[in-house]
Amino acid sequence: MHLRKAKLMFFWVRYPSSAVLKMYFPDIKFNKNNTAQLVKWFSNFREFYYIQMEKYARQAISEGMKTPDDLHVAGDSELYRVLNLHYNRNNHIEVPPNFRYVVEQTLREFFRAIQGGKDNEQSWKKSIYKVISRLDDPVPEYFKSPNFLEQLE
């Protein structure tokens, strides 16, 4: 159950520090081990994330895309619907209107990185996670309510 919620908070934070996540699972008598388990249950939720955002701007751009304002993530498109099954795989809450940005975003960045061959260097994803970093948003303050989960179902 934790790890349900963990996923649907992706769509708010991408790199939450202990301090939120202990707001946000009040249940949790938080030690170092439990600590540690979240934090990296969220690292496992980047690097998916991350995986989906260079697979599809390596796409685009072998289907000739030219510029990254040229690439859009609407709501219906193949990416959301991959990330959405991941992170929602219920359709437990309705994804927030800015996480399509925040993709959207991710998105560019990694076309930018590849079309400029950045890629070709040891740490090129790092100044994009930089950039996403600082698009996390708020988590919703029901999430903080210890029976969260069963009010969604």
Given for the second form:
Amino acid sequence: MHLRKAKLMFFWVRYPSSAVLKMYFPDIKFNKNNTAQLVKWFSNFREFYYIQMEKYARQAISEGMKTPDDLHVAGDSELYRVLNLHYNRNNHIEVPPNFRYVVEQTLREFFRAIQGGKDNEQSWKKSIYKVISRLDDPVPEYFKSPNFLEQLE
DNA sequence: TTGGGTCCTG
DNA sequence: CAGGACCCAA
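Okay, that's the form predicted alone, but what's the structure of the form predicted together with the DNA?
What follows is the whole complex; the chain from before opens it.
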């Protein structure tokens, strides 16, 4: 399986269905195991992502930010450095504009929840996950190219 | 029963 | 990231 490619796809989709994933890996002969592994990868990707988002949101609050509208993520921010290092290690591709939007929305969702003290409730993150799951974008066609990874180098 | 998903580990 | 426990919907 192509871990690097899967990570890059995360910039477009956070909750891809197994059916969609399979379409973007035409060179893989899928079976129960590797499909489960691929799905598991995205679950792990999300975990890392949400941990960063929560951390950043709490930091903003601790620094005195009062409204989620003030929450903007600069392209040169520490948050981006971390995310890029994780999903786009060697800067293979340019981070799509929509991902920046998704990150901003995610931060604001966490901000509102934490600021409102919702983080003390049972499964307060679930509602946030639901919102973010609706922000997936279509993955570029070129990801289906057989020599996708080679073209990156 | 399965196939996702999350949470928590290692 | 992989494993495994556990939950939920189909």
